[in-house]
Structures are given as C-alpha cells and as structure tokens.
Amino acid sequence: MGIVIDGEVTEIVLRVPYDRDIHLGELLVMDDNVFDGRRYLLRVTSIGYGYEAAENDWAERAAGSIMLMDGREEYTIYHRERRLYKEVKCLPMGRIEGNEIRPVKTIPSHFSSSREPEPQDYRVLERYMGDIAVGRLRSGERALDIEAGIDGNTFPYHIGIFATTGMGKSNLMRVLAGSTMRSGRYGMLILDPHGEYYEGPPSEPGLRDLNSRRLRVYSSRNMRGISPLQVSYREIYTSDMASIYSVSEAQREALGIFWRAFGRDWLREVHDHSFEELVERFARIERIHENTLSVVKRRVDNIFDMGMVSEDPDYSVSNQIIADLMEGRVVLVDTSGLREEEELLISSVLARRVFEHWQNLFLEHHDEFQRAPPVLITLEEAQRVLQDAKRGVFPRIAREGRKFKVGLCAISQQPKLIHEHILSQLNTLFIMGLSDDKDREKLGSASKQDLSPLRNEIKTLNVGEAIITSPFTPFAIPVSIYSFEEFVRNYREEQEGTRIEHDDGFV
C-alpha cells in the first residue's frame, strides 16, 4: 500500500502509488523491515497529493500545459509512476504483540512497508469487539467480516449516541436493543417518546419483528396485546416535579414541607385539599406564600389530570418492569401518546424506581445484587433533562449509577446542550454524522480517547457509519452499523437454527 517516508510516534507519513485507491479511515498494517515480527496497526487520517520533480512549481506548470491543450491532444507525463504519488498520513493505533495491542512508543524502521490487513491481523481485535454486536468493523468505506460492538458489562459506565437527524440513531438503537435481547444477560429500559421502536418506521421492521420472549412492551396508547402504562400517585416524589417544571427555591421549600406533612401521599393530599384549605394550613403556619401555593397546587392538579397517574395507591407497572429487567429482558415503554410533561414525568418515575431498586439491592441484599444483571436506561432527546447537572433523577444516575450497575444511555442530536459534567460521565460514545462543529468539538473534549486526528473522518461519516470511543478499547473503533432489517433476518436464522437443534436433540 505504501512506504514510510516521514513521521513521528504520533503520525506516520506514507508514499502511496498514485493509482492506488485509498480512503479516510482505512486500516493498514505495517511490518517493520528491521525488527522481525513487529507489526503496527495504522489508520488513514489524511490524503494529499505528492509529486517528485526538480522544480518546485512543476505541478502548476504541468497543469497549465494541460489546460492550454484543452483536450486536443494528450499531455505526456514521463515516468508517471515515479513522479506522481499520494502522501498519506496515518495514526499509529497500536503495536500488535501476540494477542494484544500495545501503545505505540516507537516508530517503524525507515522505509518499512504497509499493506492491507489479513485475517490473522484482525484476529487480535476480536477480544475488544464486545458481546453486544451492533455492526461490522469498518476500514474506510468497506465493512469487514468482523462483528463489532461493546461489552454489555460496560452498560453501567454510561453511553452516548449522537447524530444529526437521518444519520441512523434510531436504527442503531434498535440494533443495540436487539443485540441485548439476543444476549439475555443484561436489562435495558427504553423510554420511547416517539413510538418508533416497537413497530418501526414506515416500510422498516421494528422490535416486534424479532418475535422475542425477551421483549416486554408498555404503552400509553391503546395497542392490542400491549400492557397499559400507568403509575401510582404514591410513586411520584416531590423531586420528580423538577423533571417537568422549572422549580423556584420557594416552590422547592413548599414541596419539602408537603413531603414532611403527608409523606408519599403528598400528591393526593395536595390535590384533594382546596386552595383555601392549603392556605389556612400552610400559609399562616409554615409561611408559604400564597402565590407559591397557587403554582404548586395548579401543577399537582395538572398531574392528576394526566391519564397516566392511577388513583389506586397499589397499582403500577413499575414492579413488573423491575422484574422483567432482573430477568435480563428489554423493556420498551412507549410514551408517544403523551404530552411532553407527561412523558418526562413517567420517564422520571420509572427510571428512579429502577435506580432505587438496584441501589437497595447493593445496600441490603448483597448476594442478590451480585446476581442482578447490569441495566441500561435509554433516554431520547436527552438534552431536555441533562442541561442541569443536579436537576432530576437522570443526572443522579449519571453521577452514581455505575456503583449500582445502572447505566444511562443519552441519545441526542445536540450534545453541546448537555451539561459538560454529565457528558464527561458517558464513557462509551457512539459518534455518527454530526453537521455542527460545536457538537463535534464538545464530543472531542468529552471522549476518553483523543479524537483530534480523526476529525476529518468524523466529518465525512456516511449514514450508518459510526466511531465508538471507549476507555475499554485500545483505540476508537470504526463501525458500519447493521441495518435493522439485516439484523432481524440474521436473528431469525439464529433462532430457527436453535429450534432445529433442540428438535434433533443436539442441545
């Protein structure tokens, strides 16, 4: 592919034949021509023109001559194969040593040659690809025959999925959920405000097409065969108000007083009491201002007007959702039939219930906690509730979740709107096509790996292409994401093969 002509430890420059097709992001292997057995894994980060000539302006003069001829006759470039070449800059991603990839702390010998990787070269990467496969390892624009993904045990260390509309976020999320189902070793709670995961977009498959017993669905819409979605008023804490409303300090103090006065029945009590009764009890004794009481009372009444809040103190889907997650299932909560404040309230309550259950296992039931699967809570349009690092349950999960095996998956088109402290907690990033420079810069700062050499590649990502950056891999992994249609087809073939083995008595 090319010969070393320049560089240093952090960048290798190759001279590549002018007629050799090569792309940004392409993976190469360099065999050291002095030290036998020493191999380097390289990644193309820049491609430029090069020419060999005695005069510095030869290329400009040759181009002028071609223009003057205007196609009437062909301009002859003598010794074309020697004169013309491509100058290709590469990032040394690691030195292959046995079954490991070591950091690069030296440079290849002079004039060492690069080549396309062979199957044995890629074999060393398989240990880093994880058990939650989302696609194939990508070299430039070419998908290789090596599955790529993440380790499900890293779910509690939090994930970010970032892409402009139309670049494949929802397809990636469906594949991630399907792969989690296939594994059966992890729980996933998907909070879906758009109703796009179960049935899928028009003319595309959804999660229901997997026909998996590891999928549980709850919906705010009246859907045949789907469990209805409701939570008890006793599950709504005063802190959940901050997830849907901007709460002033005075309102926060009033909510605290209501909690101390009524406990978990606070919402029902505030709703059942008239404004005048609340003024009589709390304005005079607790010194809550009447305007503050009026705002809180109105918001509580609005919550009770939501069809998602049950007046039965014992009814809720939360316990069943927790049981499903404990069994390693994917739980899809479709909130597409709700207004935004309703959707955020339900999402906040369910996420908090899951978090507190795993936290309680850790604190009081150590053996059961050890058996509990890691769980991932996915949040669409995450910038809505992650702009403030202290408000609501989701920032708390980002700060504390890894200790209790609970991870947060933040999905967003605008990572620049997510609070930098929360963004820094997301250890694994799926970076897809992003059109905004500020978004790319924000992710570059948050990544646990240096993405600056990959900025050109990130700018040119196509639909369905991603870079996975994680502290659990030796370098940022280039991936071609499966189309969910392809994933469904492969999943069904696997399940059919398993059934045949059972029928024949092999398993």
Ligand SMILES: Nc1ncnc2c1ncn2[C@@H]1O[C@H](COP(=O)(O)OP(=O)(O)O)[C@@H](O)[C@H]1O
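Rigid core (definition): largest C-alpha set, two forms, superposition within 1.5 Å. Predicted model only: the values in this text are computed from it and were never measured. Positions refer to the first chain, counted from 1. What changes on going to the form predicted together with the named molecule:
- With the core held fixed between the two forms, residue 170 has its Cα displaced by under 2 Å.
- The two forms, fitted on the rigid core, differ between the two forms by less than 2 Å at the CA of residue 88.
- Core-superposed comparison between the two forms: CA of residue 437 displaced by less than 2 Å.
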Contents of the next structure:
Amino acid sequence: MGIVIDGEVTEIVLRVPYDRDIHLGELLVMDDNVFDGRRYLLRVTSIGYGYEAAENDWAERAAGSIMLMDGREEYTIYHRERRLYKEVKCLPMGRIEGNEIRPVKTIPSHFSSSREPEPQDYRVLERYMGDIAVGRLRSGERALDIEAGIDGNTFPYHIGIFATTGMGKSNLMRVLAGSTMRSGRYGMLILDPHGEYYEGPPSEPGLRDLNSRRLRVYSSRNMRGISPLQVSYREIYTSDMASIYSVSEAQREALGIFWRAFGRDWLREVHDHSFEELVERFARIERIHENTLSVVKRRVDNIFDMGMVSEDPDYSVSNQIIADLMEGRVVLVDTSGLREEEELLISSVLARRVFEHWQNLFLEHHDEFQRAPPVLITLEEAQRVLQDAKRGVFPRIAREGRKFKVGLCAISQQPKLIHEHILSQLNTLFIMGLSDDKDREKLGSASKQDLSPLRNEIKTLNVGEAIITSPFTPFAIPVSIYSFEEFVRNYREEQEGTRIEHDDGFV
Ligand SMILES: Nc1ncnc2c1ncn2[C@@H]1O[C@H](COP(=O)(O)OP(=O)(O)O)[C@@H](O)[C@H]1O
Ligand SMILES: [Mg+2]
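Instead of the form predicted on its own shown above, give the structure for the form predicted together with the named molecule, please.
Let us now look at the entire complex, which starts with that chain.
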C-alpha cells in the first residue's frame, strides 16, 4: 500500500503505488518494521506525483512524447510500476499502544509499510467515540464500520456546528437530538427558528418520526396536538429586551426607569398604560423623551400582540420545560411563527430560565444538582446573538454555563461573525464544509487541536462530512454524519429489537 520514504515526527511521507486510489483524509495503519508491536495511525493530508527516473525532466519529456503522438498510438511507459508513484504525506495521529492512543514522539522506522486499517485497529478508537453517536468514523470518503460521536458529559463545555448552508448542519442537529433521546441521560433544549426539526424538511423525516416519549414540543404556530408556546410577562426582563433589540442609549435608560418603577411587572404595566398616561408619568418627572417612550411602548405592545406572553402571571411553559430537561428529555421550541426580534426574545428568556435553574441548584441544592443531567441549549443562526461577548444570556451561558452543567450549542454558517472569546469557549467543534477562507481560519485558531495539517481535508469536505475537534480526544475525528433518514431507520430497528426481547421475557 505505501512505504515510508521521508518525513519527520509530525509528517510522514509515503511512496504509494501509482494505481492505488487514495484520498485526502484516508486513515492508514503503519506497523513498525523494527520495533515489534509498535503501530501508528496515520491520516492522509496531501497527495502529489512522484516519478522515479534518472533524469529530472523525464516526466516532462514523456508528456511531450504523449502529446506528439496525439492519441494515434499508445505511448509505452516501461516499468510503469517502478517509475510512477504517488507521494503521499500523512499526519501521524497517534501511536496505538494496547488499548490506548498515545501521542507520537518518534518516527516509524525506515521503509515501514502502511496498510488499510482493520476492525481490530480501530476498536481502540471506540473508547473515544462517546455515547452520543452522530455517524461513522470516516476514512477519506468512506464510512468505516464504527460509530463516531461525542460524550454527552462534554455538553457543558459547549459545542459549535459550522457549515455553509446546505452542507448538513440541521441534519446533524436532528441526529444529535435523536441520539440524545436514545441515551436519555441528558437534557436538550432546541430553539428552532425555522420550524424545521419536528416535521423535517419536505420529503425528509423529522424528530416526530422517532415516536419517542422523550420528546416534548412547544410551538408558536398553531399546530394540532402541540402545546402552544407562552411565557409569563414576569419572565421578560428589561435586560432581555435591551440585549436583543437594537436600543439607543435613551431607550436603555427608559427601560432602567421602568424596571425601577414596576419591577418584574414592567412589561404588563407599560402595556396596560396608554401612551398618554406614560407621558404623564414619565416624560415630565423622569424626563424620558416622548419619542423614546413611544418606541419602547410600541415594542412592548408588539410582544403582547404576538400572543407569546400569557396574561396569567403564573402561566409559562418554562417550568414544564425545566422539569422535562431535568428528566433527560429533548425539548423542541418552534419559534418559527415569530418575527426575528420576538423569536430571539422568547429564546433568550427560556435559555435564561434554564440557566438560572441549574445555577440555582448548584448554589443552593447540592444533592439535586449532583443528580441533575447536563443540559445543552442549541441555537440556529447563533452568530446573531454571539457577536458581542458580553451582551445577553447566550454569551453568558458560554462564559459561565460549564460550572452549572449548562452547555451552549451554537450553529452557524458564519463562524467568523462570532466573537472570538465566545468561539474559544466552544470546546467541541463540528467543522463541516465551509466555503469561506475566513470562516475556516477563525475555526482553525479557535480549535483546541492543531488543524493546520487538515487544511486540505477541511477545504474538500462534502455534504454530511465533518471533523470533530475537541480537547477530549487525542486527535480530531473525521466522521461521516448519518443522514437523519438512516438514523431513524436504525433507531426504529433498535426499538423493535428491544420490544421483541420484552415479549420474550428477556429484559
Ligand atoms: N449526513 C448527511 N447524509 C446525507 N445527506 C445529507 C446529510 N446532511 C445533509 N444532507 C442533505 O443535504 C441537505 C441540506 O442539509 P441541511 O442539514 O439542511 O443543511 P444546512 O442546515 O447546513 O443548510 C439535506 O436536506 C439532506 O438532503
Ligand atoms: Mg439548516
């Protein structure tokens, strides 16, 4: 398959037969031919042409001859096997030692040869693949017969899912949610601004097709059998409004004054008072400008008009959401019926409620906190709320959530817009096809592993292909993500299987 001809500790160069079909990202195994039992795991990072010829310009001259013959007769390359080869550069990913992968600190001996990995070679990788499977380990473009994923206990260390539109972010999110349901050990709050998770895109399955009791759904749209999404007006703070809407300094001050005047009833009070009453009370004494009052009042009224805010101060879906997450369920919140600002407002309020609940357990109820599952809050188009490292609840979760077992999963097609302090908090990155150089660069520097040898592979990722990088595995893991359709099929078969075992009285 390939023999070492050159290189150093961080890069091994192989001579590979000219007719061997080899691809970027392929995994190879190398058995050291001097030190018995020493095995290396390699990953192809670059492929080039190699010629063995006495004269440096042999290839050029041969090409000239081929051109002159213009296809009329066949140009014969004597000793083709000898003359032609591929020069393949590999990244040594690790040294396989018993049941472990160790860092590589030496080179394989001269002329050691590489081969395709066999199942027993990558069995040792299984322990790094986590309990939340998202696909299969990928060698080049080929999916190997070993499941790959992440450890749910790393949810609180935050996740980023990055790809250009159409490369498979939402599909991956559905698989991640399905796997989390299957495990039952973690809570997941999915904020779904496009309303695409429950039913799935046209002609593709959605989360409902898993028929899982571990799924709870709330929707801002009127959907049969789905609970309506409503929060209490007392849950919306002036700071939520200030972090989502683009507010002027004057509006920010006005919000502060309302908060001092009405406390948590501010939204209701501003809504219930007429504009004239507000002017009467606030324009003169507190010197809020009438224009400012009118803008804030209009926004508050809009929030009520959306029907997302219940008139009953004690009615809110958040308590039920928290209870479900505590029991290891996946809660899907479809905000697709809302305008962007209201969608972000409701999403922020729910995320804050969940964050504060876990924080409160940590601070006040130690035993309950120990029992509480880690929870992951996922947000599409996350660049919208993560450009500023300080403002709003999502940056706060990225900064502080870890301690309280609350993770953020930021999904975005433009990671370069996310503040670098936030990016650096995302410990696990799913890097998928990204067409923009700047996006890839940004992720390269945010990653906890050195991705520079993988630059070529990352550039050429296809739909559904990903590299998972995190500090929790000895190297970045190439995966082929399940299509959600395939995931649903497997999941159902598995469910059928356990049901049959039940019938036979096995379990
Ligand atoms: N892992 C995958 N395997 C097979 N097809 C996929 C996979 N991921 C995505 N696709 C296909 O690509 C389409 C776009 O994927 P999607 O997840 O909606 O991309 P994004 O959310 O990044 O825009 C999907 O509708 C599906 O047909
Ligand atoms: Mg999408």
